[in-house]
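Taking the form predicted alone, here's one chain by itself in structure tokens.
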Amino acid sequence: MSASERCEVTNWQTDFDHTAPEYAADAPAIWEGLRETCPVAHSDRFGGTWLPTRHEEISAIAHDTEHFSSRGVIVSVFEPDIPAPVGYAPPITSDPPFHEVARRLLLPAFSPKAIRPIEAPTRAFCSQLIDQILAQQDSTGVVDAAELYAQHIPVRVIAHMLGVPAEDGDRFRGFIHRILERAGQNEEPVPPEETMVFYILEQIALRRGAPSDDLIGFLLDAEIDGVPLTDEHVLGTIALILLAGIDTTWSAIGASIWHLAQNPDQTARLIAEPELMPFAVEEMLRAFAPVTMARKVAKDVDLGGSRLHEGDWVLLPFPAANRDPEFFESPNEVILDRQKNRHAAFGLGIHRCLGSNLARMELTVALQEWLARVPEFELADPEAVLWSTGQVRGPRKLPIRILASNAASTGKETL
């Protein structure tokens, strides 16, 4: 079904569409309304999809690997073609017992020790982006903080980790739009050479004869029980890193800037009290968690008074769990120094995001550098803010008016 043919949503309880622009624009209010009236919504779209909105049900699904399979994590009109337990993008699409093996394999590459050396060049790159923004702004001071800042940071970081050219970032953004935002509803077929699979297989082939000290080289050298990973396993894991490591982080960065642009008192407090930044980062992640994951029902099961059937899709809106008043006090309020904050921004259960150290670093650095250089800013046009559709929610257009800045350049080495 094309975007022009998509049927308008008339009832979020019985016919929701998580890829609709109106859902993207007003998701927190939709979750709140459903939580009060129909905590587990259903839609016939995508072959049958369920949407729980309370922390209790979302957590229960995330921890129940018997009734809910991870072989499908992106709701689509297409069925996953690689069955459990491995799935098409291990470890996120893997079920036990293979999941633990595939996850443990990647842990060293995303440990705090592995992420630490990336912080300095990430900081320098953020400063470089701000240099360019300040140099390009017109007399109105209006810039797009999503297109010119947030969207570039994780793209450059992931390209650096994979050992691919930085300019491939535009291709990454195309992959993300087709796979995550359009959910298999692309109007035109994509030429094979423009697909993510073709790109990754090309990179794997380049590395086969030339060992490299990067994440692709790490995967090609890795073994499970003495056996090298298959090309399919390497392909799937790189695809996971591209899809899960880019859109999610740029969405969190953009949403945080969007919030601060409307709350100058909190911006001023973060600048005056930099020691609050670790707490503020966790609170931004809670309040603006970007990721909704999905599961396939493996066995018929009851949930929140509804009967879910084998083969149904189930969305896990972790952002909705983070807004549940039964789990968080004042959930719709951003409290920079919130102390009790067991948020679900990185997921729940065995599939909790193994890239959380990387994401936290990028969000922290992006906000620190922005506030150091752009201490006063506001939304130029709230109505012009455009939120992404699909299972990752964040601003795609974010017009910001810069009110004051320090254009000094750091001159540090960048990624």
The other form holds:
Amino acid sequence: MSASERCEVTNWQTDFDHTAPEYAADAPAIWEGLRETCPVAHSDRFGGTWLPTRHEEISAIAHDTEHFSSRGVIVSVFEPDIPAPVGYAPPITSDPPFHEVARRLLLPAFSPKAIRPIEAPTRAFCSQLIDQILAQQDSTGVVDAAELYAQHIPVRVIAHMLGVPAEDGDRFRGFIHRILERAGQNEEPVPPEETMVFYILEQIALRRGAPSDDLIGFLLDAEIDGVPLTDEHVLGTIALILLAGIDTTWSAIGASIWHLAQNPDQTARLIAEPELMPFAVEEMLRAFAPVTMARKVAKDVDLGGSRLHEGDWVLLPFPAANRDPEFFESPNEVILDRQKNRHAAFGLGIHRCLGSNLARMELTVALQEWLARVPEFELADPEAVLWSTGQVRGPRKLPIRILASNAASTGKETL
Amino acid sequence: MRITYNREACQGHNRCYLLAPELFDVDDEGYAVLLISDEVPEELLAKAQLAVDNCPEYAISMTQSMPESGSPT
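If the one shown is the form predicted alone, what is the structure of the form predicted in complex with its partner chain?
Next comes the full complex, this chain leading.
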């Protein structure tokens, strides 16, 4: 069934559809309504899917790998085809005990200290993007901050980490659109040479026999208990790094700019008090967490008064947990210096986002550079803001009007 | 006050390391390493509280130091 044939949702308690445009546009209000009336909602769509909206149940699921398997993390009419415990994109699709082995392999590359050297070139790249935006803007001062700014930053950073040409970014965005934004929706068949798998296998082939010091090269050299990783493992992990690090961070950057565009007093405060930035970044992540994960029920289990059956899908809307009034004071308010903020934007439990330090760095740098150069801006047309559908939520169209800008870019070495 | 850190609960969110680098380091895999086993110095109490209040996994807590009082007989 194509998107245009989708049945309209009339009851969010019994028939929710997280891929519907109205969910994308208004998710926080939908979660709030469900939390009060039906905190673990069910829908027959996608073969049977549950949607918890309270922090308590979302945290419980994330910490319970016995009843909830990660072999499927994107809700779809298709069944995940590689079984637990490895799954199709280790370690995100892996369950214990294999999960820890696959994850530990990658952790050092994404630790805070490993990320630090990428910060300066990311900053220079952001600055360069703003140079282009300011040079291109017409007399209206209206630019799309999602299309011209937010989306380019993680694409370039991930390309750098994987060690592939920077200009391959446009292809990444195509993969993401097909695989994540339109997951489970039949589209025109994709020519084999345009698929992500083809692209990754091509990159692997380039490195066979020609060692490289990038992440792809690292995975090709890596061993588990003295045995090289299987081709499926390398392919799945590269696919994961490529897909998971892009529209997520792009969404967080865009949503933060969307918020600040509507709150000039907070923008001014952040510029005047730069020491607030670490708190503000976590607060943006809390309020506008982009990522909803999913699980497959591995064993029948009771949750919030409902019986979940083996094989059911369960959405894990971390953004809904982040807005739970039982867990956060004034959850719908953005408090730049919020002192108690145990947000779950990067998930909870053993699958905590591997790239969280990278994402945090990118969001921080993207906002710092933006505010330094574009200290005053507003939404040009609130109705024209378009939020992505699916399990990663963020603005894909974000027309803003630049009201004041500063020239001068530093011209440092970029990514 | 003393800090208690539960390595089993830590999932490497790194919030403590960012908020209180005087009290927490991170290892090569990104898990927290508690740098202090004694009383938290007065001037770092506020940072210690931030580390407690921002850990998504409740892996950090602060406890009132008990006066040395020998084990019950």
